[in-house]
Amino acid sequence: MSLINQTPAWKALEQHWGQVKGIAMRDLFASDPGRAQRLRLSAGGLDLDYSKNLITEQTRSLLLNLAETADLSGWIGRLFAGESINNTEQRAVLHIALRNRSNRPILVDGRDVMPLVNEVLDRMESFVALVRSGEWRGFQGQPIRDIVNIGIGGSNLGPKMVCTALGAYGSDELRVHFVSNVDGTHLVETLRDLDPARTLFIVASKTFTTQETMTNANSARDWLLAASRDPAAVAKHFVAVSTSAERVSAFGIDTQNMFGFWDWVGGRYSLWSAIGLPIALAVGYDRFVELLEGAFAMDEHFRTTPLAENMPVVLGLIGLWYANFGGARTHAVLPYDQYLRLLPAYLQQGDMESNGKGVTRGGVAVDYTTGPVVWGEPGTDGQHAFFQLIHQGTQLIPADFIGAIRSHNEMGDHHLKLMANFFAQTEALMRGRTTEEALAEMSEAGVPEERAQLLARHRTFPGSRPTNSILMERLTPYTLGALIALYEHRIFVQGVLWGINSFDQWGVELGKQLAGVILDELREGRVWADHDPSTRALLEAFIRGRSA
């Protein structure tokens, strides 16, 4: 099969970019009064306005033709049917089964996985009830006050982001903390003010061998035992999210308190599984179910809606339009909600680990851009940091603005000011400001003509900088679930169009392998393996420094 960029559909888009790249976005609105209403979509409690993009009706038609060329509808069907679309690992990709609130059968190798999913959810519900009610007691007979989740990657980023995003639904009676970095500072600073007798650890590692996670878990166990002086205390203060009962038991955790998941759940898509246990503890099991329901609503929209009105499809196509034809190399995610401050970091893994690939599913090297660099900060902090580059820099940076109509913390006119900036920034990025407009503004302000002429080019904004605006009534577990699922499916759409496997991550393995060898050298205090000259010199300097 030929690469997607060799198809007539791709070639037509290449030619089309040359036709539209010089069009002013403000002119698109001026010539089409109905544009703003026509280029809007709603699903899962989210409203998307994608009218501030450099696209025409012909653009949409050509992008949809590319989707048909890539058989996007067929791939969506395969995803939901439980086919092994992760071809390099020969696995199904069924995070959608974890939030399948219809409970309709989803088959893997002819077996319905829903009874397994529901069994784990039932066990999570019972455990959460014990801890939140105070029935679960520590080694001194006291209820739990602090939960410490120990994991890394998807076992950390997803639950941590969701717990932060749903901070308005949490309680001071039960605080949730996250430790991921193998840097001992992370664990030490987290445990500094905690009481071992009232702390519960969740160790999240599928194999119970992840180096960073198990190093932190072993040190946390030492911290507990230093206080309790009783190995039996481990079973009261540690639970596991894992599939290795033998290793969990050897650690000292009662396997009755082990919550499993499956190889068809990728780490960066796993917050919907038992990996989400800290979420359920933080906000309650019922709220966790609302999160699943929001994601399910977006799943159903994605599964059943025609491509032209399908929100994840539209966002995926627009992103590809800029990456592959407009030369964009990054994508900014800009949440105008402090609770969503970790969303960009979460999406970095979701997108960059999924689509940071250079070969197709068949192993053919691609010669076109795949995954973008995803980045961002919450508004209005970003406006005082990097928005200058988006407005007047030489790079094309598509951006998603995400906001809520109502805040959980209405204080004076704070939220109105926040959202005034949200709307103003998207308008300014779209409209820009011509040199003539800059001169007129300065003339009206009384700036001398010579000075105005000097400043005019500096105060000119090119405009036509693309943005998507995503609004929700309020950030709730339901709308958050829909928002996360929206981006998951957007990533999938782009992976299908690029012809890559979005669900493996072989690129993280080589560094892990080399780190194992280097760790042995650092422990021995000598360099004996075959390294490049730079790495050898760095290792020797480090070892000398440690010796001194």
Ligand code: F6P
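Next up, the form predicted together with this ligand in place of the form predicted on its own?
Coming up is the bare chain, nothing alongside it.
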């Protein structure tokens, strides 16, 4: 198949951007009173208002046409049918099976995977009950108080983000910590105040080969053994989550204490698997199931809803509209909810590791933009930092605003103030302020004419800056599950449109390989491999500094 940007559907959108880019978004609302009502969707407890976008009815229909050209419906079908759509790794992509609460059979190589999924869920439930009830005892016979998850990338970001997001459901009796960085500081600082006799480690690694995780796991075991002086303590203080029983066993963890998952679960899509064990420990197994149920509701919406009314599809197409036709290079995720503060970091891996690709599924280099840089901070903090650039800078930065109607921590009018800012920012970004409006405001405020003339251009806001508003009644395990699944499917939609494989990650390999060679050199204190002059000089300086 030819590249998507060679198709008539793409060319039509290119031309259409030329017609739409100069339209003021406020005029779209003025000329169409029903716009806000029409451009909204609901699914999985989430309400999406996407009316504050630079899109017309024609844009919508051209984007949907592009989706049809890319056979998006066919790809959604292939995803849910368990086909090997991760073609470079020859794997199915079945995070949707992990939260398939209908238990509808999902076949991989002719075998239903649901019994496997349910068996691991049952084991997680029993284990969580033992730990949370205090029945699971450490080497001195005490219950566990601290869980330390050791993992990185998808084996860290997902469970960490969810545990943070569901902070309102946790308890101080069982505290969950996350160690990911190979920088020893991370482990040292995390363990500083913990009692080895009451600490349980989860070593979470799909491959069980990741350097950072294995290094931290070994050091954690040393820490435990230094206190227990008994190798038998490892069985009481270490459990593993992995796809490799062999490597878990080689590390010294009894496979009785291992929770498995499968190669058809991508690392960055794995929080729904046993990788979610810290979540279930932190908030309870039933709440973990509610998280799965929320994701399942979004899966069902995505699987069965026509493209035009399909929330992940609509969001994916809008993102592509700005990236490929409007020249946007980034996408801001702005949760107006302190509990969601790690969502942008989580989505950075989800989106950028998935769609940061430069060749199609067939290996042809693309000459159009693929995955954007994803970034963001919670509101209102971001407003006092980088919002200036979104309002008046020269780049187009599409942004998602995410908030809840009710807070878990209602206190005075904090929540009203928080959400007043959410709504005000999206309104300001859409409306902007014309120079005439700026002048009129200053005149009313008694600013002298000369000064007003000077300031008018600075106080002008171009407006027409696109935002999506996602609102939920409350941030619960269910709505969070739906929200995460929404973004997962949005990523998939865009990957399909760009013709790339969103489920491999070859781009992380080269650095890993080189680091292996350099580590040997640093250990030996001698640079012997072939390096560019800059890297060689840096290595030599480092080695000199270490030996001084």
